[in-house]
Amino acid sequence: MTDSTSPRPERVRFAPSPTGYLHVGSARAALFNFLHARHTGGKFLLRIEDTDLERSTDDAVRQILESMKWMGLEADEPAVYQTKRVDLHARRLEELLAAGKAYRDYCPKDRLDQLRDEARAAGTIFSYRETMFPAEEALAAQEAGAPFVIRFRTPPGEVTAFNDLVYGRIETANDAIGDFVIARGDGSPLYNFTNVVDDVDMGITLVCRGEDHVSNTPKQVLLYQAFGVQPPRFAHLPLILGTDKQKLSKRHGATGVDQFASLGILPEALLNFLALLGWAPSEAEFDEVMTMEELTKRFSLDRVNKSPAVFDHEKLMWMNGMHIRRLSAEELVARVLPVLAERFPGEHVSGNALVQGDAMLRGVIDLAKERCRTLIEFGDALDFFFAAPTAWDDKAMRKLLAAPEAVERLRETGRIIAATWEGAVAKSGIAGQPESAERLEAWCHTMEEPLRAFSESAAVKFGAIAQPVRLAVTGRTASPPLFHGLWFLGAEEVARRIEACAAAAEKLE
């Protein structure tokens, strides 16, 4: 594999077509270009290849730009739009025609179809040559105003080669390429031509893109040579597959970058995950969870793997949870608050006068961070702080509170909590610093002691005391830390929920 180290800063580009959303494969290509530019101290450019007027849409352009901004992969120079470069493309096309390196081909479609069928019957690859349509017929077609295309005149009998930073040296016989179309008869150029013209004009020194473009590269190399320009270096990235080893598609889950944002994925987590799809740092630097700064420092194209990468949604969820827990308290609140505000537009439930408003929100968000893998999951984990449960997990109710003595223990537990509350506040000193983590821990410890003593006197495990309380205040048996949750709900709210749950348990059939 060729070393990608460059003695000078690179100019690289990401060139999406706005015919749909920005998908995972394109996002990874954008990221690899961005990391390489930053690693070499170069420039990362964006080109919108919007020449397909029938399929390109303004919505797709907007989605691409918004997705790039969300990921933090903004270009170092203003975005280039191919539709605004029509004059440049026309001039370069005329250059090739004038130099005899391209020609107008009048061969009709039915003749081309016949030639393809003959090649297929002979078991050979079809490649078109100017001589396949007799000159006299071409002249007659031209005089009759027949439709035509513009083809590049590929030098016969030679081999076109390039060194790929991932796949090594790739050679293609020109006779297998043939004279390929570079523009329609109306002068509108095709992908390979505009790609080369724009890369030359933008000063691109390295082209990094998906391996599905490997087959395009020999034609593009020929065009660079025709313009008398040294081709840029190339690096083609391996495919991304689903866990079923099939090409990634919608059936594997969210593939549009904007979908990941709506699922509560952090942009830094998605970038970290995408970076490891086909690339890994050296063993000495290996750490699955990395910041953009760390990725930029360690990234090099010579460590891109040839093998297809597997998109594992569960791995992404795990990595997102790791990045959530790395956020500072302020950053975490800033990310989660919009989720909670959208889901719970009303006032939150809290009877604790010491932790009303923002202090309560900051506190409960911190409680849930160890359990949540996405920002959306904070809404699920914290819903009981915003509305008292009106129903309780039926299976848990029947397991924990089916017996009358269990219901009475729950009520007695509630009485102990109420009787202990103010004393625990005074003992912990939390009234003076309600947001103090140390004092909150001390309050929780003080609250827990009499309940453990109660479990011993009642000759039951502590879980038989704590779990019914958890069920009563949350509606379920899994939640953020129990006593911390009680603190933020407040004594009166806790008492109301315990009694409501106990009353419901008495009605079980």
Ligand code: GLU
The other form holds:
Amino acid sequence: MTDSTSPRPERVRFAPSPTGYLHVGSARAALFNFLHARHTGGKFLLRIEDTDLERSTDDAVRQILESMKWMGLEADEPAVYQTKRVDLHARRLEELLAAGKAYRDYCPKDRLDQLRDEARAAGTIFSYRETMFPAEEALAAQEAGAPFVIRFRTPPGEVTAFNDLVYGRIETANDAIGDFVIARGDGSPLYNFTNVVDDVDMGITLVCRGEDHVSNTPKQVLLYQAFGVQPPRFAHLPLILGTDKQKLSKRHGATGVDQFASLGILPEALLNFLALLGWAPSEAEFDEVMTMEELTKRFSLDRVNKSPAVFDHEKLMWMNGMHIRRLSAEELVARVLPVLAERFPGEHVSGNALVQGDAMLRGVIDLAKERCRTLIEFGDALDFFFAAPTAWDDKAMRKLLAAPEAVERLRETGRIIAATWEGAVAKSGIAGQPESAERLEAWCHTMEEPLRAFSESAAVKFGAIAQPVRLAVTGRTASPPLFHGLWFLGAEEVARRIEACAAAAEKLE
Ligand code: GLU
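Structure of the form predicted in complex with the ligand, given the form predicted alone:
After this comes the whole thing, all chains and molecules, with the earlier chain placed first.
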């Protein structure tokens, strides 16, 4: 496949501001940078934009790093922290001041407000210019030691343009930009300035980020020009909306990468899902379920779409189920085990007779995998393996076991199961070999035969025999495949549960 956007190895970066958890919108930007770096054989870097001391927290930094690690989007070089680069920023600021490309502006706030109001009244967009505050007043203010900010001296009359890889050519009149603030009076630089200084210093060749930064880009291009540096290429990513076409927010459900992790979403599913938010491979028809390897091979920035992407939680759930089913048996056990261990703490997972050793655990996890869309759902689907039900679905009890003859039929079914068990074990040769799917199938088949015969002689449907057993052993009317489940529970446990349920049914009022 040819890729016109990546003729050379690219140095890209993800540059989050650590003011909260890692939002999926930012995670998508990180992913696209990562894929572009990998696709071009370049480098993916991480820069923590922590200069806003009031809003940045160590906790947010930790969360971002954890989420990046969880997704496997680790940087190729040590993370750069902007707060550790104060000297570099100060030097670069001094350079612009010395070259007359920036100046100290003493215009007081009330004057600025007044100018802004006048522009509004005249129906024009306000952009500040040095000439708006008379030079003699500025000098007097300076001598009096008045507060100031540092502004960039935007060349008048020109047009600043850049070619966005997604949005095309974007031109902005410098007079609409005005002289923008690049640092506070105490010398602390602002976002546009530090962003450019660090991108230059880190040798960034392409900046890929959310489209909310399109309006910052002309200012940044002006700064690159002021430093005499060729700007990087830019690719802005489309907005992410909820299914109601409103900007994605907490109202739509989880938006933090850490939240998805605790919902039992696999990182590879989240990455796959995020990759398709604004990007699609070139084929008209393609399998949406892709591994990181496939994504890396196929990804190209020139396939990013500018129309807003829709974040559909249901689709993410579906995709997660698809990725769950693609995991190897070993891998699936490794992912599900922590969920089960947390949900059923103590001896249940490690030493309980129901799940001795990996083979047994693998067996029950495998039983549930067709039904589970998240790792958490394995806990719901498999809970009956770890503890006998103490209550049974009330509606089902009343429907299935209200009549005394139905309870008697359940007990008789229990007796048939007990009487068939050992013979079925011998015939299928399954004992101690839960990993043998064929033997387990054979056991289930042998177990089912006398129950089918019983349903015929009792002149009831097979469901009238099987459903009460399912209710008795799981407490519910839906479960992983019933006979497989019985085998994993073991003869004694099944017998105990059937009797407990029958006894409870007799007490129904
Ligand atoms: N710190 C900015 C943000 O989190 C970075 C923007 C950029 O990538 O240049 O939005």
